[in-house]
Amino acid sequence: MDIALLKAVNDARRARRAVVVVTDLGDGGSRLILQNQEVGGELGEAVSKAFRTGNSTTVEAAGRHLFLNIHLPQPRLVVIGAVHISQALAPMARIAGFQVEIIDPRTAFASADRFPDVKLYPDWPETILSERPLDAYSALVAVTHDPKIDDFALKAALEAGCFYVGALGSRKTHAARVERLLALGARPDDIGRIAAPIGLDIGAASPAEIAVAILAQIVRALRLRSSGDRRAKGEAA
C-alpha cells in the first residue's frame, strides 16, 4: 500500500469512517473507496456486501480479479441507563466486539463497582454526547425509563444516524415517548426507527434475557444496515 492510500486509510479510521481498499492482483493497482461512494456492476455488490458483512475478500469483477480489504470502525454501544439489563449487556456486548459506554447522571447507580471495566459516564448525555458525538457506527440503548434523561439522548442518535436505536418500555410508553420527541424536533420517520419495544420478541423475562435480546437486536442491525432489509430496523420478517 502506498503512502498517500495508507494516509486516507489512517484519516478514515481516526474519523470513524468505513473503506475498503481494493487492489487488482493481476497489477497490483490500488484504489481506495468510501462506504455509500457509488460504485457500479459486479464490483459495487461485491464493495457493498463487505461493508455489510465487515469481511475482507477476493472477488472476481470485470474479469479482473481483486482483493477487497475492508476497514470498518469498531462498532460502539452508547446505553443510557446504569440500570441491571446494562450491567447484563456491558460485559456480553464487549465479548460480541462492541466498544461499551454507559452514560447516566445518577452516581448511586453510575458507580465503578456495579460497572468494572466498563467506559462509565456519570454525567448528563447533553454533556458527553457532545463531547463524543454518535455516529452511523454507534448503536444506543436508552433504558433509564426517564425522559429527562432518555429523551435527548434517543433524538441525538436519530440526528447521527446511529445504526440501532432502542428504548426501554411498553407501547404506551412509547407512544408518549414520540410525543415528546416531535415536540423536540424530530421527524416522525426518523422516530419510526427506534425499536421499541426493545429487543427482539424471545419471551425475555429477567434482565439478563432482557439483555440478550437488545444485544440479538444490534447485531442484526448492525450487519444488515443498508441492505434494505426490513429486519434491519428490528421489523418482522
The other form holds:
Amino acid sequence: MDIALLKAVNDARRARRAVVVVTDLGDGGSRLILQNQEVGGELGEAVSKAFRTGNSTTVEAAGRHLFLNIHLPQPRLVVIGAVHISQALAPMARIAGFQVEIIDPRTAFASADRFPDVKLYPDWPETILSERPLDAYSALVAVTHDPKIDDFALKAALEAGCFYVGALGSRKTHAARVERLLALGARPDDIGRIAAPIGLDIGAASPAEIAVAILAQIVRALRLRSSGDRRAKGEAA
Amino acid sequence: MENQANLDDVRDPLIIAETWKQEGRNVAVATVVETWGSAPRPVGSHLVIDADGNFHGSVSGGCVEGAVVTEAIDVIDNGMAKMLEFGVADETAWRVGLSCGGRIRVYVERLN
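Go ahead and give the structure of the form predicted together with the partner chain, now that the form predicted on its own is out.
Time for the whole complex; same chain goes first.
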C-alpha cells in the first residue's frame, strides 16, 4: 500500500464517505473504490455486496485472489438534550467508537462545564442539523422530553434514514408524540422505527444505567441492520 | 472543537499509520484478511507497526500481536508483503496461538 492511497482512504473516512480498498494478495497492488463507482464483473458484484453488508472479504475475480476491505463511515451519535442521561451516554459512546454530538438550545443545560470533551451545540436542532445533516450512519437519541426541541430532530432522523432513532418517554408520552409526528407529515412506517420507550429492557434505573441500555440498543441496531434481523429494533424498555 | 477530525486520532490505526509515515518513520500495515471459527477481531481489522516495533490497533485479542510485530519488522526491511496464519493447529500454538480456538490469516505489507 502506498501513502497516497492510505491518505485517500483516511480523507474519505473523515468526510464520512464509504470506500473499499481492494488488495491483490498475489502482487500486493491495491486500489480505492468509492461507493457508486462503476465496477464490472465478479469484482463489481463483490464490491456492491461489501458496501451493502459492511463486511470485508476475500474474493476470486478474473483469476486473482483479492481482499476487499470495506470502510464505512464512523457511526455518529447525535443526542438531542444535554441532560443527566447524556452526561453518562456521551463518554460511554465515545469509548464504544461513536462520534458524539449533543444539541440543546437551553444554555443552562448545554454548558461546557457539564459536558467536558464533547462536541456541544447550544442551539436549536433545526439550525445545527441543517449545517450538519444526519445520514444513514447516524443514530439519533432524543431525550429532552420537550416536543418543541425533540420533534423536529426525530422527523429529520427518520427522513435521513438514521440507523437508530430513539426517544425518551413513557408509552403514553410516545403515543402523543406519534400523533404530533403524523401531523408534521412523518410516514407511519418510519414512525414505527422509533425505539420508544428508549433502551434495551435491562431494568435500568439511574441515568447512567439508562445510558447503558440506550447504547446497547444502538450497537444492536448498528450491527444487526445489514442482516435484516428483526431484532435490530430491539426490545424497548 | 468544531473542526476536530471525526475519527479518533489517538486510537485509529490507519490515521496513526499516516501520521507516522509523514513523520518519516518506516511503517507496516497488518490486516486480518480471513478468519475461521471463533476469532477475536473481525476481517478488516488493522495493526500498524513501525521499524522500532511500536504498534497500534489489533488483529487478535493480544494473542499473536507479538509475532505479527516481529514479522512486520522484516517486511519493513525487505519490502516483501507476507501472509501469516495463526491458529491452535500451529506447532507454535502454545507460544503464539489463539487460545480461543479460531484461525486467522493476517496480510502484512509495507507502507511505501
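Just so you know, these numbers come straight off a predicted model, no measurement behind them. Positions refer to the first chain, counted from 1.
The listed residues are L72, R187, A110, I128, and the one at the hinge between rigid parts moving between the two forms turns out to be L72.
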